[in-house]
Structures are given as C-alpha cells and as structure tokens.
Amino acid sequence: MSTLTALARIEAARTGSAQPLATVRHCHLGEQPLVLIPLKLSGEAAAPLAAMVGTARKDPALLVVAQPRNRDLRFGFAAELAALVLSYVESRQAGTETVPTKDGEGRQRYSDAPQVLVPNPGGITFLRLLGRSTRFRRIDGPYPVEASVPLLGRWLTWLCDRAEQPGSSVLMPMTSMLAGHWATGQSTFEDANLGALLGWLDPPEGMTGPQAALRAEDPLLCPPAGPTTDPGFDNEELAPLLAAYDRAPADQARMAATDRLRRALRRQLEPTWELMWRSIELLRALPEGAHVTGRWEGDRESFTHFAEGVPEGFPQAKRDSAVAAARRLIRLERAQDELDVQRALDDPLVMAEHRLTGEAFAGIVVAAQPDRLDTTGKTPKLRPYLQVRTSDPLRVADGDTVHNAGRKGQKALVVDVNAGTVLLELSSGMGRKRVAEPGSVPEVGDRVCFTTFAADFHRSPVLPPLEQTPWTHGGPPEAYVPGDDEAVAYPPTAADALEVWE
C-alpha cells in the first residue's frame, strides 16, 4: 500500500466516506456489458448452483441447477449458459474495422469485444473451474452434450486468461475494480465485500459509510456476491430445497420443487445484480483515461485472434508449455509494466505518488533557452535548456534522463540539481529542425512534470522455438492433442476432482 492509498484509508476513516484513488477511469466500459453472477454448491470445486446474467438491469435471466450433484442437470444449465453467453459474444462479431498494416493491404479486426462483469474475483475462478470441465467435452459417444458446452467452456477459458493481463477489460471483477477508484475505511479484506464497499463509496440517504457497510455485512439483509453462499441458507433454505427435489415422486412434484428453489436462490441473487449496476453508474460517472482506448484496442486484437480459430482449433490445453509459459510471463510483466506508466501519465493522482517518491517532480517551468544550439559536435544541434523550480522530493541526479509527462517523446538531460531547480536540456520531442515546432518547447511560466519513466519499451526477448526448447525445460513438447481421460464422466483421484467438474 502507497503512502497516499494509506492517507486515503485514514481520510475516509475519520470522514466515514470513501475518498478518490483517481480522477479518470482507468479501465473500458461497454455500453452493454454482461453482468454475470455464478453461484456454487457450497463444498464442491465447481458445481454451478444457479447464475444471475443479463446485459440489462431491468431483464436478468436466472439460471438454477435443482441438484447441483446430478450430471445431466450441471451440463444442462451449461448449456443454458453457453446460449446466452455465445449468443452476447456473436453480437459482439457485428462489425469490422481495417487496420493499416506494413504491406499496406490492411486487415479486419472486429470494433467491439465482449465483456463480462462479475461481482468478485471469485467469480473468474469459479469460471475458470467451468471453462476447464466443459471445453473438453464429447458432443458423441458416452456421456454426451450439448455442442455449445465445449464452445463456452473454450470461450469461458479465453476470458479468464485474458483476465490474467494487466490493464484487460474483458472479464473484470467488480471489487477490484472500485478499489482501484476509491479508498475506504475499512481493510482491503472487508473491501472484497461487494455490499461493504459499496456502502463506503454509495450510502443511503441518512448512513455513513461505515453504518451502510456494517448493514450490508448481514447476509439476511445483503447476501453474498457469490460464488459462495451464506452458510445459513444453505442449512435453513437449500438444503430443505433440495432434499425436497431430491424426494419428488414425480415430475409435476419436482417442477414445484424446482420453482421453489428458483423462488429462493432469485432472493440471494438480486440484491447483488441491483449492486452490480449501481457499481457500474458510479464507474461510468468518471471520464475514460486517455490510454484505455489503446488498452482495449489490445482486447479486440486478443478477441478477433482467438474468435478466428475456435471453428478449428483444439481445446486449449491443460498447461503452457516452457516456451509458450515464459512469453506469457514476460507478455503479463511488460503489461503491468505498461498499466503502471499508463495510469501515471492518466491521473495527476496517481503521478502524485511518483513524485513522493521521487520517481517523478512537477513544477513552474522558470528560466528557458528555447533556441539554444549544441554546438560541441561537427553539426550545432537544438538543445533547449529548462530551469524548473519544484518543491517535490528530487531524487534524480546530474547526466540522469527523464520524459515530459505531457509530450510523449520529448526526453531530456538532467544538467544541474541545485536548491529545489533542475536545469534540464531537452534532447528530442522537438521536430527535426534547428528551431523549434511552435508549442514543443515549454515557456516560462508552465507548469510542467517529468518522469524517470516513460511509456515507451524494448522489444521482448527473442526465445526458442517449441521444437528447440531445452532438455532443462523437458525438450520439445509433444504435439496436443485432446485425449480420451480428458473427457472421462468421472475424474480417476481426487486431486483431479478440483480441476474437472464431473
């Protein structure tokens, strides 16, 4: 935790109200994004109980297993669930856009993705479990399904992964997300708390934050976000629910025990639907930052890529090989390297920690040679000094190079550090000329910020081909192909029991 996330915590505590970690939204919303709220059989790895999903407030669809243990009944609701959530994906393939590219020929890209919203992290992990026990499974032979279930299970696992890169908007839980906005008093523990949080950030009329909070904490009032259920009602209403499914002589006598579960789990799941698009106005009320477009332009690169080879393409398999495992690892380092310079260069408040830090200085732009020439080489070359007066903390020192935070490219040396000034010469973000565009160089007057970071990175290290992996890392991988063991009815130990939903 930051020093100035820290204040924040310490400001809303005594204030009893949620106080801002940014002034612009640091991640794409959709204009129709699909809220999606799993819940599970408590005990079970990934038995699916029911699911609130809709990409309207007023019109959700809810979805109930009536015996979370019954096979055919699991992979039912699996299909209920691939209809609609394939059905919002194929929406999201309307349209096109070309972009440019070296041979000047251009190629498609779509102009929207999906993206899915669910209450906490739990909800991608839950999703995760479900994507990895239904992409393998047979629409023939023994045991079989629908042939959408292996679809969602491969398109569930997509997003997932996705959700794994830093700064993605595809798949986004909602906890985290307004964590990264606003600061409570309460810890980041209780801050995994839909209902808690949104008591700080959004209050009834006539409660502070910390009474809303408190309220939302009884699950009889706020019942939990998923995918986990209170374990009252499971022993007071579920399990009654289902034993009474469970002794059903008949199909008219399991259809009232079905309407009665759906009757119950519809009261645990709409509180947090409700909670979920409250969360959402209070996201859209802050304006985009400037580098989201960029980010999600990543996704829709990501969503077209992958929606290419789902006709042909295997399952994704268990687990990377060494190659494909280390450029995913440098791929989510560079994307959070990336985020972190992005949302700095976004957000005054977020720079503000780079500059208590020293990583950072802002100030009034004092003195200025803006036609200064370098004239020690064969050719005089344009180097504009700056002296800048701050009062931040300064930690960079002479010959050390720093970027101006408000033009992307423009780079300067550090000269002299004297007495709260920083003489800077700027070396580039200029144009080509021996005189300066008008505009590039910062006047007298102006407030300006530099960094010690800047938005621009190297290349990725070049690695092996699969077939030249190193015996250190298991040699070359053996082709993938999906096997009969991943697709048995029932999974051979126990341990395989957490990873495939059977």
Given for the second form:
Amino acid sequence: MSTLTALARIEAARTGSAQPLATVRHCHLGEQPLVLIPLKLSGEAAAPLAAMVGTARKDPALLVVAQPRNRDLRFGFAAELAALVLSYVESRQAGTETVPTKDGEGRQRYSDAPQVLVPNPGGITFLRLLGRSTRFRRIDGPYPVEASVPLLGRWLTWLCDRAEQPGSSVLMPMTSMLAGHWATGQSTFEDANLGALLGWLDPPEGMTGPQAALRAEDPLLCPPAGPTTDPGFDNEELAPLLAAYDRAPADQARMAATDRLRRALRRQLEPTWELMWRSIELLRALPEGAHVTGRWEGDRESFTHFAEGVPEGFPQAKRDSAVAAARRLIRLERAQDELDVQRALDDPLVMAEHRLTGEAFAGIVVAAQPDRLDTTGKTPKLRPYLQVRTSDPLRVADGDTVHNAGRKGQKALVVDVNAGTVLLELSSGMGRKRVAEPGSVPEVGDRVCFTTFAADFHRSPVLPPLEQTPWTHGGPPEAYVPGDDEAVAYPPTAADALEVWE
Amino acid sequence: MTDLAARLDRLRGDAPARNHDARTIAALTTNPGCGRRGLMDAAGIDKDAVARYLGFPAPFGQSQFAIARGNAFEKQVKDDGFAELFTLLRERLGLPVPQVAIESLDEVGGNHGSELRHAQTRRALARALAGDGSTLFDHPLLRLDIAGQPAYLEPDVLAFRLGDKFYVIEIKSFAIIDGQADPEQVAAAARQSAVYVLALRRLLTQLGHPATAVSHEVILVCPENFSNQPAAAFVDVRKQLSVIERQLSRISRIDDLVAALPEEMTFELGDGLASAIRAVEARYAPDCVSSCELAFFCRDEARACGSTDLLGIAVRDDVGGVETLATALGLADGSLAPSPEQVEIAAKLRLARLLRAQALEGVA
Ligand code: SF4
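The structure above corresponds to the form predicted alone; please give the structure of the form predicted together with the partner chain next.
Time for the whole complex; same chain goes first.
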C-alpha cells in the first residue's frame, strides 16, 4: 500500500463511501464472461457441493451434488460442469486472426479467449484442486469417468496457471478486481468478503457503505460467497437435507429430497450471483486502460497455444520441475513489472503514486527550444530543451534518463534540477530528421509527465544459466532434460485412477 | 491463593472459569499486545458469552461436516491398533519403531474428570520414562497453568521414545496434495502442537528429565491427495514455541494492568459490563475477527472513535502511525497544525491529497 491508497481508505472511512483508486479499468472485461461460483463441502479438500454457472445474468445454471460423499455423484457433477465449461471454451474459438510470422506464412490466433470470474481467491484455489483431482482421471480401467472430466481438469489447470500471471484476465477473483479499483473504509481483511466490499461500493438505497457492509456480514442475510459454506447453514439446513436424501427409500422420494436440496443451495448461491453481476456492471462503467488490449492479446496467445496442444497432450504435471519453476517465477516477476508500469502510464491516479515517491514528476512546460541542435559531435543532432516547472518532490539528478509518459519511446536527459524546475534535453521520439516532427516536442504551456522507468519491455529476459539457478528459485536442477519445459507432461498412472477422491 | 489470583477471580465474578485449550492458548499469540484480551483470558472469562451478552456475537461456528470428517479420519488412522500410523512412522518418516505398547488415557475407570485423567497421564509417563520400552499414548491429558488457572490439553497421540526422542503426533483432516497443504491450516496446526510440546516439556522437567527430550518437531498426519490414505510429515515448531512461551510469561505479569483497575470492577454479565470492558485498553486489529471472540465489539468501539486501527496496520504505517481518521484528514487538508513529530507525514499527506485531487480532476 502507499500513503495515497491509505489516504483514500481513510477518506472512505470518514465519508462512508468508497473512493476511486483508478480512473480506468486495468483488466479486460469481455462481452461474455463466464461467472462461476463454486461451493464445497466443509472439511473436504475438494468435494464439490454446488455451483452456479453462466454467461447471462438471467440464466444461471445450478449444479448440485446430492450427496458429496458419493463418488459417482461427484464425478457426475464434474461431467455436468465440464459440459458447460468446455462448450464455453469452444465458443471462444469461433474467430481467428492472422499473426505475421518470420517465414511470411502467418499463423492463426483466436480473437477471443475464455474469461472466468469467481467471487474470491478461494474460488481459484478450489478450481485448482478440482482441476488437479479430475485431470488424471482415466476413461477406462477401474473407476472410469466420462471423457469430458479429465479434459475439464486440464482446462481448469490452464486457467489457474494463467491466473497467476500478473495482468492476465482469463480467471479473476471479483474481490481482487474491485479492490484494485476502489478503496473502501474497511480493512483488506474485510474486503475479502464480496458482499461487504460491494456494500461499500454500491450500498442499497438509503444505506451508507459501512451499514451495507455490516449487513453483508450476517450469513443469514448474505450467505458467504464460497467456496466454504456458512457453518450455520451446514448444521441447520444442509445436514438434515443430506440425511433425508440418504434415507429416501425410492427414486421418487430421492427426487423430492434432491429438489429440496437444490432449492436450499440456490438460496445460498443466488445473492452472490447478483453481487457478481452488479460488480461486472460497476467495472464495465470504467473506460478500459490503454494497455489492457495488449495484455489480453497475451492471454489469447496462451489460449491458442494451449488449445492446440490439448487434444493429444498429457495432463499437466503435478509439480513443476525446479527449472520450470524458476523460469516461471522469472516470467511472473517480469509480467508484474510490466503491469506496474503500464498501469501507471494508463492512469493518472496510479501515476500519482509514483509522483508521490519521486519516481515520476509532472508539471507545465515553461520554456522550450524545440529546434536546438547539439553540434558537439561530427554531425549535428536534434536535442530540444524543455524547462518543466513542477511541485512534485523531485528525486532525479543531473545526468539521469527519464521517459515521457505521454509519448512512448521519448527519452530525455536531465540537464539541471533547480528549485521546482527541471531542464530536460530530449533525445528521441521526434522522428529521424533534423527538425522535429510536428507535435512530437511538448510546447510551452503543455502538461507533461516524465518517469524514471521505461515503458518498453523489449529487452529479452535475463535468465541465469541453468546451473546457476539461484537457490531462491529452487537451485540448479539435478538433471536437465532439454525440451523439458514448463509443465512436465506424463501419462496418468494407475495410482492416479485409484485416488478415490474422498 | 495469591492476591492476583483472588483479584482475577473477583473480576470474573460468579461465572465459572473458562478453561483454555490448545487452540485458545495458541490464539493468545495472534494479538499479544492487547491488554484487554490478556486480562480477560487470565481471569478465565468466557469471552464468547460476554460478546453475546453485549450484542456482538463472535462469528465462529464449526460445521458438523468438518467435525465428522476429522473424527472419521482420526479413527481410521488409529484403527487396528494404530496400524496405519505405524506404517507411516516407519516407512514415511524412517523412524525406528520397535515393539510398541499402546496405552489409552482416554478415561480412568470410566471417569472423565480432568484432574484425574491428568494424574493418570503423569503416572503413565513417569512409568514409561523409568522403563526402556516404547509406548504410544492415546489421548493423554496434559496440563499447563495459565496465570494460576489450569488448562487441560489433549493431544491426539504422544509417542514415547522413537529413536531417543519423544514426539507429539497430531492427526488433522486437511489434505496434503502433491506434497503441499494449505499454509494457513499448517500454521494453525503448528501453533496448536507447539502448545502440546510446551506442556509436555514442562511435565518432563517436573519428572526430573530434560525438556529437550521432547522433539521440537511434531508429526503431522493428514490425508494425502484426494484419498483417505494418511501421509505424515515433520513440522518444526521452534518458532511457535518461543512465541507462545513469551506470551505466557507476559500473561502472568498482568499485575500492573489489574492494579490500575478500580477495586470494585467486575466483568460479570450485567449493566456495567460494557463500560468495565472499555476501561481496559484494547489494541484492535482487523484480524482480531479471526482470533478473538470480542472482535465485533472492539471493532465497533474503534469505529466509534474513528481509529485508523480499523483499516489495518499497513494503512496505519502508511500514515506514519497517526491514530485517528480525523487527524490524518486534518493534516492532509492543512486544517490541523502538525505536532513536531508529525511534520514529515503531514507534508506527505498534503502532497498525496493534492496529487489525488489533480488526478481525479483530469477525469471529471
Ligand atoms: S478483539 Fe478486542 S480484546 Fe480481542 S484481541 Fe482484538 S482488541 Fe483485544
């Protein structure tokens, strides 16, 4: 957190309504996200109890496991969920675009990708476990399952892996999305409750943020957003209903018991379903940040790549090898750096954080020499001078390089810093001629912002040689098999099929 | 009875003392700086009843499914004379497990009385220490004194003399999946087991044996992957041990706190309860909600006085430790003159406010 965010929270607490932390939306939000709210049985690692799923607010599908301890019913649930998720994934493959390649042939990339929204990070943890527990299932031999079940497992695993990449939008917890864009007047601990968080952002008529949040903490009025259910619901409603199902003597009685169970679980899920769609509305109202499209392209790239390999491939490994894990960590760190910079460039409110710490400064151009030439070398070079007045705390010094936040690729050298004014020498981003291209040099009176960090991430990743993999990244691998990249693929063993998932 | 113990008794009034268990002792370490909680715990006050009486019931409930699952798994591990447990100790942990006797300390001739059961455990351990055989004790009852009040603790299993160490064994029903378990649940299990290790070490010392004979590694037994098959792992609890020891020594030094209270004060349920509680200083933090029964009461109090504690320690640090929302905002908009030690943070807050306003103006 920063002083700026802290101040926003304090203001929210004082005024009783949430305060913006962003002026644009920093995540992709497609036309048709798949909202998925999973519930599990308390005390079990990944025994599904129910889920509400769908791409349309008015038309949620409700999946229920009438007896979560029954293996067949659980895999029946997995098959139902697979049908929904796989057809959603397929629907994202309708259109493609051509990406140029070196050989001039070009290759195809899907113009869309799946986007799954869950209420909170716990939802992702659950999907990861569900993916782990289904992707090694076998469709033959002992305990066979439907073919869609292991496939669902592999897609869930892809979604969860991809979700760890900062800036990815294929699978996101709603609480994190909202908390990234608004500050509430409660703690991050309380923000983890979707109902309470949304209470601050969008209180019902006649209520303040804190009143709405307080109301949302009552599990009777606002059931938890899962995946764990309210213990009171478990003991008072769920337990008798499951017992009734178990006792039901015949099919008809069993159907009636299932019906009652479905109704009870629907009541637990529906409020969260509404919260999810209300949240989507709020986020949609924000204009999309400029770099979001580029990051979503990365998601589409990953989607295309995975979809190509899925028909023949083996399920993803249970654990990454040390090398794969180290590489992955480096990739994630880079993505995080990139995301941080892009968010700042896209959003003045995020940039304000960097101005506060002195990593960036903004001000007015008070003097300019747009056609100044540097004649000290063999050929004269275009090096305009700009004098910028700013009230930001300055942490740059003579000789530093800074980057123009408003013009990608424009660098400047700090020539002089003096009591609130900075003299800059522009060195790039003005075209190739000796006269600057029109509009490429800021003019007197313009508002400008310069950063100490660069916007371009063209440099190739700095990977240490494998034998020097630092211990923080798992240490050097014992035996490295070339081509052994990312997830080590291998076929499921008989033991995997025997895991009874109980 | 010491003066302090008598005074604590009076604070509790007629209500029966609420005994600590490993979970509540471990919870003591999550907000060790809070005097209110320290005092109420030392006096054995039923905070849950207090919170309910005040209209702020604690949000802690346990699902019967979780409880049933836990019991079923423990039973499975212990069935057939601990067969599964032996296999684990030998094959997974590589411990030498010779002929082992199993002694159930669950009840004493049908008697469940805590002190009786504890005495029985004590005798059984003394016997084991004198001999050279190995024994697994099923549900022993240990004892730890908290500010003069005995707390009885019931580990799942104590293993005597595997190699030359004594081990606490905890059976938990959360899963270890591909070698990893939920870090929060492991941490909670480690804190709880550390309390057992401490109690066992104290008992050994009383019996004239070195405390170090009890391993600082506890053995955690959990189901593996998505099966019912148990797996076992060592968990090092040294860190948790020292935190708990420090906190326990602090609890018994609450004399000062008590001395500052009016002589006639009591925490008995009744009209004066809320004001009595308010008279003892608290240190509210948002995660009180997961560890202390009084959390909603204290949160309400923090709200009423506009404390920055409400927003969590990170926010409070970011505004230089300023205590109230009003002060932070006053310093930010310049309506409040900073004290000498606030000059720096005041300047930062003013700038932060300006920058936020500028950035938001651009959009509006
Ligand atoms: S809830 Fe209140 S009494 Fe309990 S630890 Fe927190 S501040 Fe102390």
